[in-house]
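The data below hold one chain only, encoded as structure tokens and taken in the form predicted alone.
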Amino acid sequence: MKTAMKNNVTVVNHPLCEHNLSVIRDKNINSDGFKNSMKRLATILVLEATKELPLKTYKITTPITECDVNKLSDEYKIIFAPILRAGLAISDVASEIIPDASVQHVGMYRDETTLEPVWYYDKTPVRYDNPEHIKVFILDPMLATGNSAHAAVSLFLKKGILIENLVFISILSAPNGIELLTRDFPDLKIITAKIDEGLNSRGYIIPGLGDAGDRLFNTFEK
């Protein structure tokens, strides 16, 4: 798997990313096909985003003998923070990869007039204990204007999480969102499968894939 990294932005260059992106872009793909390809993309991106998690040596007993093994360090807490609704497509996969991680939901919807995020849910504590030992992965399939992502990153920073312990994971990104996050949070790590051309007048990514939440949960207006 090849990656291209610039200004803490990693674009994962993998044949399966390209293949599954082509599936979810197609407006005629059925819901099952869309969800399954989103899961495959999420798996690749979560594996890339977590590859620097700290390990610790432990002693265990195999059926044969004792030996030292490397496991995720119990000195660190791992949090997956999906931005509702669409972020659930990534957090479900992430929880299967790291079952002991905490999932803390943050809920925002986009005001279609101002394109600004409107908060409606926050399942995070008032402040975190030992924030230097907490790794947070913010999850949202679409990084478009970057306004919701910016609000989520700001939320965790205000609660004491260190910027170097924050990672933002998106399946598809626009230059607008990348520019906003890298300008205001230059030390934030961003993992994505593709950076598209830009945004249309409604703030949707071009060529994009439409509204990820509506396509995931079949909530299109008839």
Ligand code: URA
Given for the second form:
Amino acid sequence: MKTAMKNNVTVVNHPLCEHNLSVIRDKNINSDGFKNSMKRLATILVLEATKELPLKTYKITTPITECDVNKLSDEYKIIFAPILRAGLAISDVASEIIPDASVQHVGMYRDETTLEPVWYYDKTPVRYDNPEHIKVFILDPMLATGNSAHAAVSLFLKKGILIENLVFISILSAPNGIELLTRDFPDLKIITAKIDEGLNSRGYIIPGLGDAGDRLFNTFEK
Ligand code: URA
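Having gone through the form predicted alone, I am curious about the other one (the form predicted together with ligand URA); can you provide its structure?
Starting with the chain above, the whole complex follows.
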């Protein structure tokens, strides 16, 4: 998989990213097709985002002989933090890939006039034990203005999670969100499948794919 990398921003270049992006951008694809392609993209991005998770070597016995094997180190707790609602499309596949991870939902909606995030749900604990031994993957398929992403990153930093243990995963990003996050959190790792042109006046990514939550959950006003 070829990746384009600038600072801590990784754009995953893979033919299957391109293919599945072509599906989810198409307004004529139904919500089932949209959901399935989102999940395929999420799988590729989660694999990329987790490729540096630390391993621990131990001995097992195969039916043939003894050997050393590597498993995920239990020195680190892994948290997937989907930003509701659209982040669920990524956390569903992430928790299948790493079933022992904790899924801690955070809920924000976007005020349509100010485009600022308004918190309505936070399933993170009041405090973490050993926060320096926790890796957090914040999940939102759309990094648009970056305001919700900023609020979520700030929440985890306030609770003691180290910036080097935080990763933000988005499927589509706008330059605006990337610039905000890299300006305020230069050490934050961002993994995305594509950086689009920009935002329209309502804060939607151009060309984008519309409202990811509505397309996932079929909640368009008819
Ligand atoms: N959220 C979405 O669902 N779509 C956008 O284009 C921007 C934010």
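In this text, the rigid core denotes the largest set of C-alpha atoms whose superposition between the two forms falls within 1.5 Å. Numbering follows the first chain given and starts at 1. For clarity, every value in this text was computed on a predicted model and none was experimentally measured.
For E52, the Cα coordinates differ by under 2 angstroms between these two forms after the core has been superposed.
For N28, the Cα coordinates differ by under 2 angstroms between these two forms after the core has been superposed. Residue displacement note: N70 has its CA displaced by under 2 Å between these two forms (rigid core superposed).
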